[in-house]
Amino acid sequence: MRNPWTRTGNYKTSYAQDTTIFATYSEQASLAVFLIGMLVLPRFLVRGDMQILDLILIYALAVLGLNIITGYAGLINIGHAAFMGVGAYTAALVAPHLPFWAVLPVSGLVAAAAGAVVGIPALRIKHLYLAIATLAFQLIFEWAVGHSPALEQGGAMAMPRGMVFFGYKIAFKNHHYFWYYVSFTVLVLMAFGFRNLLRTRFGRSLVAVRDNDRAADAMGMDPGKTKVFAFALGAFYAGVAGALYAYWSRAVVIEDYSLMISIKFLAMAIVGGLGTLVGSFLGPAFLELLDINMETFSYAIKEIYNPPGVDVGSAIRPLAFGLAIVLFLIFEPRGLANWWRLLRSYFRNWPFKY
């Protein structure tokens, strides 16, 4: 008889059982405990810690979209921050006229439209050439914003403040706490959508086109439409993340959506694990915490050794960032998600070795 709490064998007798999200009751219970823990976590954190946690959640949502484009569909994207910027600037324009819960999907849809346009070159080009095309979109976005008076030419565009949500006024002291719960709720909902994507024919088409687009075409899938769909859906995630970031930071500035941020997103996807749900959370958390700790370490280095004309402390942060990417590419190309898989396998099989 199949044990519903532990994996004691493969007793799946239907396709529905094979594609289920939770294989056992213990997985459902562990997820419930994790969600409850995340909901009560802000009670034990100060405002500065909440600021870091909010940023990790928003970046995780953007990396989910990048994993759809690069992880699932295998399309290199170096302009993901531009999609996030499209959502942020859309939010800045429509926020005075709509409630925030309506601004989020509107920003995502506008970003999805931009993603579909950027995905058109994917109909004819791939690999390095597609990477250059997405890089061109990133540069065009920065140039267009920088020369647009309606967007303050890249300067700060203020977001609404002092909002009231069901009688709850969002002020300075509770700002990060409120947007933590909003970001966490949106992230959980869109993470379930991400997880269910491979259970649909659209998600399976993404993987088939990534593995071999000619074979997918022979099996009746349209590689062109699939690639455009991947860009549109991934950009939708980035657009929603951009709107959340705009509300969280209280302003929209072009520097927050530059080429460096796009590279940072790509690094988060690689470190976390391309095409994995868990990696979309672990990558942003690892690199953001690494950056914060390296900043603290750099101050200590400056006090100990800082020769004139050489800023040793400032060089540590980019050095650690680049070194982390190189080491993961060499020694763990499957990212932190593979470590999580091995850890789960160990506890599932314990006390046996296999």
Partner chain sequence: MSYFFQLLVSGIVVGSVYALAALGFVLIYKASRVINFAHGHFIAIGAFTAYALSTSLGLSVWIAAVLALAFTAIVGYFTERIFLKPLVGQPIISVIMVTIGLASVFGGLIHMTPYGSGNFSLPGFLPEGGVNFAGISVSYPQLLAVVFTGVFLAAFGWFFQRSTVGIAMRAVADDQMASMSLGVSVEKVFALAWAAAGITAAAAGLIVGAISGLNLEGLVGIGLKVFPVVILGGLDSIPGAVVGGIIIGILENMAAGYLDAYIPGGGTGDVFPFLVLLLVLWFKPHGLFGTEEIERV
Given for the second form:
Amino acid sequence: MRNPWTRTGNYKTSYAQDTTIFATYSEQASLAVFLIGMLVLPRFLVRGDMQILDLILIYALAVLGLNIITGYAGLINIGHAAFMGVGAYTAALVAPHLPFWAVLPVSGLVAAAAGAVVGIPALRIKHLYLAIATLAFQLIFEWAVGHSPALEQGGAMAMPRGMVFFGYKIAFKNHHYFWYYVSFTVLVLMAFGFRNLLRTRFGRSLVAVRDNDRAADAMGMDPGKTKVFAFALGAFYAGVAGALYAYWSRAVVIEDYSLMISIKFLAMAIVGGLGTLVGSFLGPAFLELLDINMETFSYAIKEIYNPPGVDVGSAIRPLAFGLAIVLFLIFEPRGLANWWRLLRSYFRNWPFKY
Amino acid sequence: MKNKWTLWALAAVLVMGFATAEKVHIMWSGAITGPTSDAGKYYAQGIEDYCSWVNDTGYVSGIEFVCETRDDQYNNANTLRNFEEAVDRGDPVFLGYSTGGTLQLKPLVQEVGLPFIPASYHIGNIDPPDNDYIFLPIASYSEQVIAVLEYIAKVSPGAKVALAIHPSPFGRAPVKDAKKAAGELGIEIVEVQEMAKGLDYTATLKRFEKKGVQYIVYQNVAGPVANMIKDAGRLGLKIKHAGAHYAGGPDLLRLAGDAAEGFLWVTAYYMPHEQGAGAKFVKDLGAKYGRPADAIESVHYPSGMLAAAIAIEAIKEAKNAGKKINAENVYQALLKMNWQNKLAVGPVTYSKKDHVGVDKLRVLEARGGTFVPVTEPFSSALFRKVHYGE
Amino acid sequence: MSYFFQLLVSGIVVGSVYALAALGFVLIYKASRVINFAHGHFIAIGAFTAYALSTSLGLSVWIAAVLALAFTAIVGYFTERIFLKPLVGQPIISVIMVTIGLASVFGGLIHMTPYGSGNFSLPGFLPEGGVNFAGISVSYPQLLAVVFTGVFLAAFGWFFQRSTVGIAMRAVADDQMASMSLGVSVEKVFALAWAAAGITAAAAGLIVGAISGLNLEGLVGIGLKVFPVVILGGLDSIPGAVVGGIIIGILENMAAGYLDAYIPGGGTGDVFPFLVLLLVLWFKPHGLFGTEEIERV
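Alongside the form predicted alone that was just displayed, please also present the structure of the form predicted together with its partner chain.
Okay, now the whole complex, with that chain kicking things off.
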């Protein structure tokens, strides 16, 4: 008899059972607990914590997109922040005319169009050469914004303020709470999309093209189209994240979408575990919290050791960021998602050993 | 008998409790690492040292200042986080840094009403909208560039000028006003050029020469400016160079050497070699807190001090008036401020309409390896005309 | 016409700095198929080591320079031993990311010295001014860049054609399995390539330092300029790095000289090489001299 609580074996009798994501009651229950937990979490946090949490959620959304491009399709993308920037600038331009729930998909679509254009070279080039093409896009994007008077040449474009949502006025005190719920809802929806992607024809061809595009070609998939579409879809995620970031930070400034941020996204994807859903949350959370803790730590260092002319404390932060990437790659290339998997498989079989 | 001792102990605790000064936090968020950290590092040290001096000398009685210099790595998300932390803690004033970070925070600063003193002298910081709570320590880049154009128009009427700017909002800030002012002054702005981060500026310089440019006015940081004037020297061009606050200074002299000779620089701070209370104060403070010579000579060091000093002065005013130290009272004190300070060439004055602290600027010229003032402190009349239409 | 020639000459000179920087980058790629995003930091390490030695120990700049080359070579060697060796056989993304991580680590370490932020200039070891010829002018540091590039190119040419180690390196680049079975120590070759790359990076750092002063951001920025250069020349071609470097240098100068006047704000020199890069990738995905990979299912 099949045990609905734990996975004791494969008792699937229908196709519908085989396609469920959360097969057992305990898995469904843990999902419900997680969702409810996230929804009530703000009750227990102060405003400052919410700000960090929002940033992690928004970055997680962008990293999901990067995981489609780089994780699923294997196309290294060093220009992801530029996609996010395209979304953010679109948001800044359309926000005065549209409600925020309409701004998000519009920003996503415009970024997706940009993604498709950047993906076009992928028809011909691959691997490292493609990575450098995305780097070129990042730099050209920054230059183009800097030369567009309509975009304040990279200066601040303020987002609408004093928004009222169903009679609920958003101001300093509740800004981060409001955008937490918006970001979280968007993230959950898009994470389900991400999770289901691999079960679609398109998702499977992504992985096939990553593993061997010639073989995929021989089997009737179109590697070129698949790659372009991967860029478009990944950029869509980044675009929505960009619009959320614009609202969250209250103004769009070019520095928020620079090469440094692109590199940060790659680091988050790697540390989290490339191509994994849970890694897309864990990576941003780990690196953002690491940075904040290192900052606190750096002030402690400053108290004890502060030689003239050198700022040892401040140097700790880039050092920790770099070491996190390097150590993960060497010792845990599958990222935090792998730890999560080990932890889960332990609890899945509990109380049995295996 | 036992009771008596308890009472004494209680009294002692109470006295100590009252003697402990009120703690006031002042936070600065800027780049100690990352882009522009060459300026940010010394700016932070200026803030720290001024703060230590205030605490050590008991300049504001009854208040102990806790000055935090936070490294935001030129990343606006970090700046935002630091700022909100300051708001949540109830800090009475906030010291900012970059142009991008300040412009991004403007709507929020307006919303929470926390006085904000940036290191970026971008005119957009104090232009509407959302400009009530932002205070520039010294005159804006636009006014600096116009001041130097006025000087150029005086020494060589009808001159042809090129603007060489940093490829960012910081660099682009004064362009519009400078163009208008040039029209009024009868000089011609031939070209506005964003300077690439190149190793060689021959192409740009040769083109300037072809167009008959006599002066290049820089709104940039010292590094690229030094390279461009070195190239100009090597090419044997007769072009003269001039620049706003962040373009010049001792950093430029160190980098460009003899090529910097004759560079016209506009700023509101004193030079370390000058005789006078301000320069001596900066040097003494640097020596007292063990700063290396590079820091003391850098213009960013007194700049940081002035920002901290304005904040502390406003807090002192509020304290003397017997008011609670909070954002609103410090804001009111700032609006009424008229402080005869020794750090800059003029008094720090603010009002409801005037959010520029030191209105006076000086033009200095590089002569024999130091910057020598060539004008008395003055404020640009033209700037008000072209920018505000007054 | 002299305007054009001045742009051309300056372009070639700047291009040779890029070529020098790109040389080390290509060496690493050729031997171990690693794209080194920390190359800019090697450049910075070389430059600051020379600066530190000459200012704090009072050594002559030339001796300091030689020591800096050696030190950066050691850094390169141990970087490979400690961080890259465990990743042999991992996917490209891991290898790219580890160098990105290393870039951040090096950045942090440099910030622990007094040189992390601020502008410095090497003590003048070259005379001021430059050579003027028929209205065209080149400064001494720039001239030195051309000489350095030439010397390194000749040295590497000899090294790869004549010396046993060099031939072993070429063999490894061609086919790792085959060279291993012939008794070539692939590990040693990898580490040597990194050490050699360290030397050229330090040389580039010295030149950049002499031309435009030392600033961490600026030196690291040169590492970014390397990308269009190596794509144009081909990632695994040493002559390609030199030709690519010079072409990018010329393009940059021509863009600044002719295009800037027509584009409000200008500053096309920074972005033009990357536009060229995209075009090159489209028409010649393996660059001008790179080896075309033949793929099989």
